[in-house]
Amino acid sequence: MIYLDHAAATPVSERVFRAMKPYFTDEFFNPSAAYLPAKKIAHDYEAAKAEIAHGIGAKASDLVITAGATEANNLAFTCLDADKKEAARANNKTESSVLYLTTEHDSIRRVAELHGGEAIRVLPNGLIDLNDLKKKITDETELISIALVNNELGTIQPLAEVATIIREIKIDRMKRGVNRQLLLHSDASQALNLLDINVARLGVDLLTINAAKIYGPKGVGALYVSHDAKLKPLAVGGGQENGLRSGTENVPGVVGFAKAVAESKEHLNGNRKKYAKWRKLFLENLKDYELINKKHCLDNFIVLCFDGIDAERLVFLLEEKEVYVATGAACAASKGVRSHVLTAIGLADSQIAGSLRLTLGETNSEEQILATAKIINEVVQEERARVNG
């Protein structure tokens, strides 16, 4: 099996297994519990989560556990709000307090028009458009989400300079007497296991961060929250996570997040040396190509686009040959839908009817990267055959 489809899942690794599979067993306690066992295992929760904060330059005490990157970014959400924006409706304004990436995840684009939100565009290589960035935001503007790290395309957005933006408007804003919050958040999912991360460098309020794309624990993932975020529970019970994500601790999964930061930490510049070298072997072994994601992107994101070819008959040819490739994001993929991403690049139909997303990872080897060159090859040249009849 060659599988190249690690932004849609990694693996567990093999360390985080080791350090998760004794708090399913001996060290099953509940954290909130009052005796010295339970307590103990409250001790390494903590522990734990100091561990992925300090990953990103946080404290444990910054970070929200949650079940995975959709919860955290819904939870990102809300600190908007609810009472202003019912007024703002009743009086008619139609300005958004909300803007973000119209190549955002749907998690992300969902929620953001759930309140009335407002799209950034991007600029044909993916970054985004700052100068529409400036014009779109106004004075009602509360939240900007856009993700570091782009999940079909691997690109990495500025947020370095969208936050020296966003800090010249608060100081305008402050001048002139306007009260309201202007937050940046960020979707870090497919960042953490390649980019050194620093919640401070990167000028965020909010950032969501996800052990299941840097080979660990699936269904864990976090928000960090800085002090100017004021956020209100999805759901509400025991008071867990300072009052923002109540229920029992998933201590196992926590400690499985915590040893897979490390793990990308201790590989960074490894892996990114190792991805690129990968990156340009393929692509020197590949014919007939157009590569869509050129530059500003993570070294183990592939995106090629084969015009005239369905690209999702390519995956199922590749999947006989166990050859494991994505057409997109795999929630997308697996409803049939066209990108928004590689619309919103402006690729024509039959351009993103052709793409491929090809992701890099650690269960991959430089011969493998050879092998799927030729395959992909191979197969492309016989449905040029069949398709030119």
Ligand code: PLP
Second form
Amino acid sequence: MIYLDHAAATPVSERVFRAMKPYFTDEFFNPSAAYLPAKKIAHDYEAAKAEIAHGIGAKASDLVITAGATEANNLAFTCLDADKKEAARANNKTESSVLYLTTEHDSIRRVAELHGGEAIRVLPNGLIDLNDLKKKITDETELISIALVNNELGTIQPLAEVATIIREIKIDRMKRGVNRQLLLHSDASQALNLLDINVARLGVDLLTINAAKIYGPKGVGALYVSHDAKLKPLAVGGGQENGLRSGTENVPGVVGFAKAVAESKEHLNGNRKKYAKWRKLFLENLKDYELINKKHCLDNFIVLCFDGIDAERLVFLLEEKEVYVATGAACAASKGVRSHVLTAIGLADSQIAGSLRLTLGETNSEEQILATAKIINEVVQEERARVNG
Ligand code: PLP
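Same protein, different state: after the form predicted alone, show the form predicted in complex with pyridoxal-5'-phosphate.
Every chain and every other molecule in the complex is listed next, the one we just looked at coming first.
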């Protein structure tokens, strides 16, 4: 098989799997227990957390481990001051306290909508429209959420520029005596394996990371929380993770996450070069297509449009040849929903219907990339002949 959907899921790497294994069997103790073997597990857990935190330029105490990115994204939104919001509503102040990029993953869009969030536009190249952002920030704005890398296009957003704008607004608010938090959250689920992330350099207050996209286990993620952000737990219980995420710690998951972060860091530059080379090679060998994500994106994302062709049929025809690709985000695809991301960058319905997302990764080889171009050329040619009668 040729698997080209690494933005949807990555296999657990051999080294990650090996690191996790003892914690399922021999080292199974509850880290909160009082005896010595359990204390060793608690120590290993903290060391793994420190390694994950180190990977983004943070400390272990800045991280809340979650069961994946969806939970981390939802947790980030608990920074919103519900009491102030109620008071604002009572005073008929309807300005939104949340801004989010219109191309965000559903785990941001849905929670932002629950908070009456307002969407910030993107430009046709997928980058944030900074003028729209500036226009929409008001004295009511408390939280701005912008993914570092978009999961459908691979677009890398200029977060440091956004952070600068926010800093200027905070200074202005201070001068005018406006006492309201203004936090920047970023969902970096798709970014950690190919970008050198540092929370201070990015200027974020909250950052979501995800083990499942970097050859770590599924259902493990984390939220970086700066000192300025005050969160509330989504669920209460035993008080683990500083009371923000109760429940017995997922020790194997976190050990695996730490190993995956370390491996990503180790191979960052080499992998970026490799994917850039493969992307170029693939496009040189592909015929009659339109490239949607031309610039400002991670090199392992290739979004193509075959005008007049139904991409869902292409996915099916490619599957018959054991080539696995996507039409968009896996969760949207399973619901048969048209991509809100491709709509946001201004693609026509016919272009969206003909769009394929290929995401390269560690299961691939140069031979596979060449073989895929050849197979897609053949399948598209057959489809065009069928459609044109
Ligand atoms: N955010 C982004 C950008 C994603 O790509 C994904 C997964 O597809 C998620 C959040 C959700 O992650 P999880 O399924 O681990 O909760």
